[in-house]
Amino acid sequence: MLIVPEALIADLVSAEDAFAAVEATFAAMARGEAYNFPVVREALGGDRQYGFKSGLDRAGGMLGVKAGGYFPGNLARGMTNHQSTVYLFDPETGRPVAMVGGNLLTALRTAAASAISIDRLARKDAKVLGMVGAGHQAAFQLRAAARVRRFEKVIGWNYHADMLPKLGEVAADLGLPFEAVTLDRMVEADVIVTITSSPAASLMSAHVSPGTHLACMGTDTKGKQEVEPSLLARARLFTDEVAQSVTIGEAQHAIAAGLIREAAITPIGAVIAGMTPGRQSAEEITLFDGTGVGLQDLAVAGAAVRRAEARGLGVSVTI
């Protein structure tokens, strides 16, 4: 088994790389070549939250778990909160393969999620990028967007303020002009990436726009909440994992209020692998349910696994 710890990860996968494992994934999901386990989550008090996510994809030779959760005192001790390990095994023997720092993968993949859905479903011309949540996946978040798009300007809103211009920054480092705004302001964006952990609805349907694209990214928890639910009836519907986002993700809270049905939601890996159409007018809002599903994770530690074997990186252990 090849141990492959945190600290080489960011030398071994790119966004780049990212992106292009995750879009993979998901139209080998779409394609039924590749599905997800059930997740397991599980409070551990003071909002700590451990879980498991896990998957096996046939198409790409992968087998699976991701191991770990949400721990906020974190910081106060020098880690950050997210913490995670992937473990990969042979899925016909069940050998273990390979043991991967989780932590930077995690916000490649959530980034690159809400990056393939920005390039297959936001306006080409959009303009103005709305990031709700200025933590440390919005970082990631911006960037991956960055990426996708020829944004002119990113406006910002968060709950605690003091943290916007870190976000600031790092439109800066993309030479995009900032500014903090009320949420009202959403309405002039035309791309809005939500990453936050509210357990309440901050971005309201008043806030969105016709022809905006939603990228909801923080919401994969029961009771977790970004948006309000109304805001998903009046939006086309894309997901990662339909199980997920009925269950886990920001559709849970419009499927219980009954203002949409299951049927209604769109697996995103559908528009990749040429099975449904993506935007279809200019005048539409679509939404992406980004919920994180383990084949995800899968992917983004497979890449670090086989460039870490290119390089002879890493640590192998007969277990």
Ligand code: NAD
Second form
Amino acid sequence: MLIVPEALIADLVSAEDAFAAVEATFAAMARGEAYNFPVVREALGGDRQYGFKSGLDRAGGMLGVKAGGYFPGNLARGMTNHQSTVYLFDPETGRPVAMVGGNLLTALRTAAASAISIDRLARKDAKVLGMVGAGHQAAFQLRAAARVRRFEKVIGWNYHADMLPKLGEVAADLGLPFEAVTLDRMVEADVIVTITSSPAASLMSAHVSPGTHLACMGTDTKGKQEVEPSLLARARLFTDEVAQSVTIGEAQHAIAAGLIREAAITPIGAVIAGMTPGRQSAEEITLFDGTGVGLQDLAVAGAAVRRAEARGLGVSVTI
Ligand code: NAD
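Okay, that is the form predicted on its own; can I get the form predicted in complex with this ligand now?
Shown next: the complete complex, the earlier chain at its head.
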């Protein structure tokens, strides 16, 4: 098997590679050629979470698992809070094929999912990007969003206001003006990305204007919540994986409150594969509930392995 260490990933997989790989995987899921296995996620105590996301992509010839989690004390140790590794197996024989550092890949595949939703669902004339959240993932989200629309301005809100200047630096790097705002100013945004680890809604329905596209990316576990459930009832809903959206995604709260039905949520892959229309009017609110699926991880890890093999990089071992 090939070991592709974390340190090689930045040179092997670009944001564009991640976008293409994740888009192909979402479409394969919609066509029934790829499916995710149930997620295992356990609380380890002290706010630490660990879990396994896995799946099989028949079209892409990939079977595998991402083992990883969230360790909020890591930043103080000079490490990122997310720690993960992706393992790929031959779907015919079960033999291990690769072990790939998954930290940067997680950020790339998560930002790719949100950018795909913006590309497919936001109004073409979107000018103002609203960012709710300013942690590790937020920078990747902002860069990926800026690739798919010609934004003229970024407005940002974060629970910990002192983190916003760093996000402002990312906007400046992209040549975009940045303004820290109160949540009610999010009505000015055409696209809103939420990427926090919040346990309760920050963004309320009154903070969102008609015609907005939202990519809600932070809620990936039971008990997390970023937006008011009634906002979901106002929106056309899309997700990566419906089963995850209603159990561990943002939709878990609107479902529990009886505000929406599972049948109202469309997999984004169906839009990509041309099976369902995306946005249908300039006034409707579209909301993508990005929960993060194992197949996204396998897709970007597969891209990393193919590049590493082509360039003779990585460490080959026999197991
Ligand atoms: P981080 O620790 O770097 O940042 C956390 C963010 O949440 C910061 O903006 C922080 O201010 C905010 N926050 C913390 N407590 C809050 C509260 N009580 N109310 C409101 N905001 C609060 O984490 P990160 O790596 O940027 O990840 C952010 C979230 O995204 C996490 O919940 C993580 O699990 C999730 N995530 C989702 C996916 C996916 O595929 N959907 C992938 C990776 C990460």
